[in-house]
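This document starts with one chain, in the form predicted on its own, laid out as structure tokens.
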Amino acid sequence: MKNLFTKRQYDNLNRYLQSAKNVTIIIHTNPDGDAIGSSVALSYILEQLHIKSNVIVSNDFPEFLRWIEGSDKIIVYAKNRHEARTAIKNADVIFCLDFNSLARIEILEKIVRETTAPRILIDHHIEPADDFDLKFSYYPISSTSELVYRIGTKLLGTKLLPENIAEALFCGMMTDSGAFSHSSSYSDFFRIIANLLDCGIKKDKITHLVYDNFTESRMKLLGYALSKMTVLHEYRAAYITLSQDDLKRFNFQIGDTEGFVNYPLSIKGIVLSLLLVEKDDHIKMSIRSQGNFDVNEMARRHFYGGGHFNAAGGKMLCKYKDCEDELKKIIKDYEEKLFNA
């Protein structure tokens, strides 16, 4: 399997452990299954060194996501602010999954820049921030979970994890990976899920608890999603919005919109899609590309947001009832590229 890191950071990363008592794990701002699946999994790992950590996320995370084992240990700092600091305030060392940037955590920046804890980055995003004294970080890997397990083996000096963790880490490889889909056309991806395999996780009842877990409230919603959905063949491009009267409508939760920026992309000849969903003073985006399209390099530009080259997140600005006007002259200017992807 290669290697992808050096042993002077492996030697760094033991000797931040050797002395860590209380280690704090933070994720990113709306965690997603990687986010979960590999925090947890780092948390369980830990607990084989013999070293006591803690989960920290600004807010609350999907329901289909709460049957992994640990999970409901992760400390929301929405619901639990003091708890929330004082893990970070306490912290020998700061792990940061899944985000490149401090930014990303949005409340939680402020509490963790005050801190005098060294910050290790495990993260698979393009363009890694100058924010962490050590670096894990490889943008071509399906997730950070795939992360997790090449170091957490190493760590551990064993293949075959405990279950727990192989189930978390599975299911964030599989979502970030949409299902196998995508970001994973090499070799050693498939090794790392055979391993996982053979730690004992039962494959088809982690897709089931994923993929087949969700309220008819939420499908009712993607029904509606779809039916408004607007094509610009002229452009290789859909989109899909959605303001805060629609969700309420279908009874939102969280995590309910997961996955509907992908649905666009079924039909012929659509290289971009993008999901703007209204908040209270912004436009949160999801956006999807296929082929040579950089949708990292458009939500940078544009949209104050970043992530992969076909799979990236941002905002607008704007009111709601212009966003529509705003977008379609931001995705004109992309017309030569995108038919060229």
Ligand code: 5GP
Given for the second form:
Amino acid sequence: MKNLFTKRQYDNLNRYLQSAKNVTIIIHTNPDGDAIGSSVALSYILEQLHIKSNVIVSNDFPEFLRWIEGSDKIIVYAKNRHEARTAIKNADVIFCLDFNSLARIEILEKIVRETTAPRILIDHHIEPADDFDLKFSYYPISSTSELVYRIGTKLLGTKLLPENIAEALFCGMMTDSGAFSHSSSYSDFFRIIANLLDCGIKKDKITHLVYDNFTESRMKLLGYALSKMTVLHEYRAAYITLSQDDLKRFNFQIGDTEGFVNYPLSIKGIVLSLLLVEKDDHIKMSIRSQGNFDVNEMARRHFYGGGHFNAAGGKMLCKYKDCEDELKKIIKDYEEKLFNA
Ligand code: 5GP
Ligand code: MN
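With the form predicted on its own done, generate the form predicted in complex with the named molecule in the same format.
Everything in the complex follows now, all chains and molecules, and the chain you saw is the first one.
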């Protein structure tokens, strides 16, 4: 298997871990399968090295990830502020997983910046910020979970992990690769999946738990979202907007709109898809593309966000009623790039 990181990086990691007693692992706001899977796995790996750790996140995670063993121990700042704050303050090392800039942990950023603990990044997003003391950052890879597998098995000196930990990592690799449809066209990816199968993971069970675990109202919200989708064939783009009223009507639960943004890309000729969801003080955006159209650049330039080349996120700060007009103007500016994608 190809080595992604240098001996020097591992030496530095070991040096930090040698003196670590209380480690905090932080994952990004609106955590997904990769964030949850990689963090509980890293926590297990640290435990094997006799290092106590906890996982902190700013807001709650979706129901379809609750089966992940150890996810119930994650400290959610929105539900348990004091515990989250104390854990971060007491940490002697802070791991930052599945995000590339402290801005991505929102409310927790300030608390982290007030500590002096070294920050170790493990992540697969493009262009990490200068917020970290040691970086394990590699973007041409499926997921942070895959990085944690590679780093963790090296630290432990074994390819085999307990089944529940292997399942958490498999969940991250599966969800971040869109169930193996992108970001996974290299043989080491499947070598690692093979190793996880050797650990005893129940692949079909996990697929079922993640993808067949929706409520009836979420499916109806999806139907409604698709029915109001706007397709701009002339720009090879499509978008869906959902207001707070729309969400209320379908009894929205956290995680319900996950995956919606992928559907418009199934339309022949469409290379750019955007999902706009009204929040209290902004409009949350998910952006996906196919082929040679860079949505990381688009999100950074126009939507205070970022992500990957073909999958990014961000926000709009205009009023919900104005968001379509704003968006259309921006899409128009990309006409040539969309045409050539
Ligand atoms: P999603 O659309 O699934 O929320 O996110 C897609 C990708 O973009 C993920 O890799 C996620 O980490 C990244 N992303 C989502 N929202 C933001 C954001 O507000 N800022 C940045 N920098 N990245 C984001
Ligand atoms: Mn990820």
